[in-house]
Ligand SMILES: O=C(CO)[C@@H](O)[C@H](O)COP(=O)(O)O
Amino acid sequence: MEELVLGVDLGTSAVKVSAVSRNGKIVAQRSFDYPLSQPKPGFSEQNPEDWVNGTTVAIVELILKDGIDVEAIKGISYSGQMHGLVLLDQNKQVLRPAILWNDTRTSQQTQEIADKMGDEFINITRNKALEGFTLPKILWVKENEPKIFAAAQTFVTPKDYLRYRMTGKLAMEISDAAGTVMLDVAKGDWSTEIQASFDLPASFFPPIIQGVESAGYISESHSLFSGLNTNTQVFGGAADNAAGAIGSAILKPNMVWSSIGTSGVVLKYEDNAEVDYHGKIHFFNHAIPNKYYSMGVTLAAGHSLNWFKNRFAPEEDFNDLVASAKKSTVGANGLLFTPYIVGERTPYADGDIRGSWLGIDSMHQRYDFVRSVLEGIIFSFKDIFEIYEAAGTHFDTVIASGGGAKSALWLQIQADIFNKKVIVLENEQGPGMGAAILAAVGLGWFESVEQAAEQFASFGQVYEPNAENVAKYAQIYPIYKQIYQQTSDISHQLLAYRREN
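As in the form predicted alone, what structure would this chain adopt when taken alone?
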């Protein structure tokens, strides 16, 4: 009998459960969709019970439809959407729908945090308090739903709630704890200064565990519903980006991860907490004990390209549309696009900035616009690279995944704009595979996360920078960098007009 681990990837729209063997092969995989509730503009919520039901259904289907032997499942771990708030009462019952990472109702609370703690907050948490993080959500409930907050005895993030429901043991894994912006990142424990500043008792905060640490075993009650054995060991897991980095083998300081999904992520493994980015990019504790990761986010990376296709080429094959950019030139014949169509996160924490094209000429063809979108997304990633370089950190290898890894042209654009070697990640199962790796290490199948990742991850083609193109992009990028400062006031005025009219 081949021994297996389950990697549970709890996303915003679906949960995916992968059964993975000792050699990193995905034996079977099942997913289950669940709804997102947006009761008011800027609100984004989910029923935590949907996560539990969806995960249970996926596991049952692995057993019944794919023939996975429950005796073969030795361990389970998790990857989960970050920053969500699940409030629990004294009986650990959910008090209200979970407030998710993409909820933007908390602008007032983020300002309150900045006004009350200033730079001290950044020094402790290594992050600015943004609307998506957990602390502002807690303060929003405290101020707007006082009866619910009065009944709240503790809180967890989404994947930690799911793990609690499967084990009966409540804890928060450290990489998700860091994403609440209530953790003293350097100390790896809840910040007493933040607790005191916002009148939050220490008893409100759950115990912290490591990603590879045992969180218990499948409970009898969950065993009845899922069919899993009660001797199946459960491990802490990781926040989705930490798990994705592990699953993509981003485990050396000379490597960064370039991931293009709806949003875009540039993530770097950090060996220690000594580097200080002064809150310009996110800095979190890793799911690997005593390690860290930093990351910057482009809010509308793949979303910009999808938007362009849906508006201007709805009937055209997606791959053909992207390939048409080959007809254009480096720099899209002098056309620049900024991908701020839903605001921006890094390096401009500006929810009201909007995108633009500059340099439009009557000679431009649609393929020039396509290439400008591809290049603009990567220029926005280059902005994040600049923060790293300014802080004196160095890397020479970019691991590409997501939509940006499916086009040879787009991969070469990345290599040329970054002036770095770009390597394709072949097994596109980052977060779920990262969860499986943490379970495998927790079980003792491997001595370290690094050893397991080398076994589980698979890399493909290498794209080297083209010196001629590098030189051209080096001329264009400084122009791109000027666009935000030159156009932000106009962009804000236009958005204000739209909201008023």
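Let me have the form predicted together with the ligand next, following on from the form predicted alone.
Just this one chain is shown here; partners and other molecules are left out.
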């Protein structure tokens, strides 16, 4: 019997569970979708019970439909959508729907945090308090739903809630704890200054565990539902971007990860906590013990393309639509798109900015619009590269990941806009593979996360920059860069109008 681990990737639109062998081969995979609720502009919520049910169904299918032997499953670990707030009462019952990472209702609370703590906040948490992070969400509930807040005894992030329901043991894994912006990142523990500033008792904060640390075993009750054995060991896991970087073997500071999922991420591995980006990009504890990572986030990356398709080409095949951009030119015949359709994080920490097209000409075809969307997303990644370059970092290798890495055209656009070689993974699995690696290391199958990642990840095709295209993008990108400064005021006025009417 071949021994296996399960990597549970708890995403925003679905949970994907992968059964992975000791040599890093995916033996079987099942996923289950769940809904997102957007009851008001800027609100984004999910029912934590959907995560538990979806994961259980996926595991049951692995066992019943794929014939995975429960005896073979030695360990389980997780990758989770970050920053979401799950509030629990004294009996660890969920008090309200989870408020997710892409919920932007908390602009007022982010300002309150900045006013109260100023630079001290950034020095401790190494991040600005942005709308998507967890502390502003806690303050929003405190101010807007005081009865619910009064009943709240503790909180967790999404995958930590799922792990609690599978083990009966409550804990917060460190890379997700960092994303709450209540952690003293350099110390790797909850910040007592933040607890005091926002009047949150120490008892509100769950114990912190490491990504490869044992979090217990499958509980009797979960075993009854899923069929898993109670001797299956469960490990901490990681925030999805930390897990994705591990699954893509981003383990050296000269490598950079470019991931196009619903959101877009440009991520760098950091050996220590000495570097200071002054909150311009996120800086978090890694799921690799005593390591860190930094990243910039484009809130609507794949989401911008999906939005375009759903609104303007609902009947068309996704691949055909993306491929149609080849009919356009480098620079989309002078059409520029900014992907701020749900607000932005990096480099503009601005929940109220919205997207735009500039240069629309009656000659433009739909394929020019498609190309402008693909390019605008990568220009926004280039903005993040510029922050790294300003801090003195120069990368030679870009590892491309996420659903966007399925498109050869989009990969070439990345190589040409970044002017760097872009490499894809042979078996692109991103976060789920990272989760499986953490379980494999926790079980002692490997000495370190680094060793396991090198064994599990293998690199595939390389996209080299094309000099002619690089020169053209070098002309267009400086024009793109002016759009935010020159039009943000108009964009804010339009959003204010929408809110009032």
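Throughout, rigid core stands for the largest set of C-alpha atoms superposing within 1.5 Å between the two forms. These numbers were taken from a predicted model, which means no experiment stands behind them. Positions refer to the first chain, counted from 1.
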For Asn285, decide whether the Cα shift between these two forms is 2 Å or greater, given a superposition on the rigid core. no
Is Asp160 displaced by at least 2 Å at its C-alpha between these two forms when the rigid core is overlaid? no
Phe225: with the rigid core matched between these two forms, does its Cα shift 2 Å or more? no
Core superposed first, then measure: what is the displacement of the CA of Ser263 between these two forms, in Å? 2.8
Between-form comparison on the rigid core puts the Cα shift of Pro465 between these two forms, in Å, at 4.7
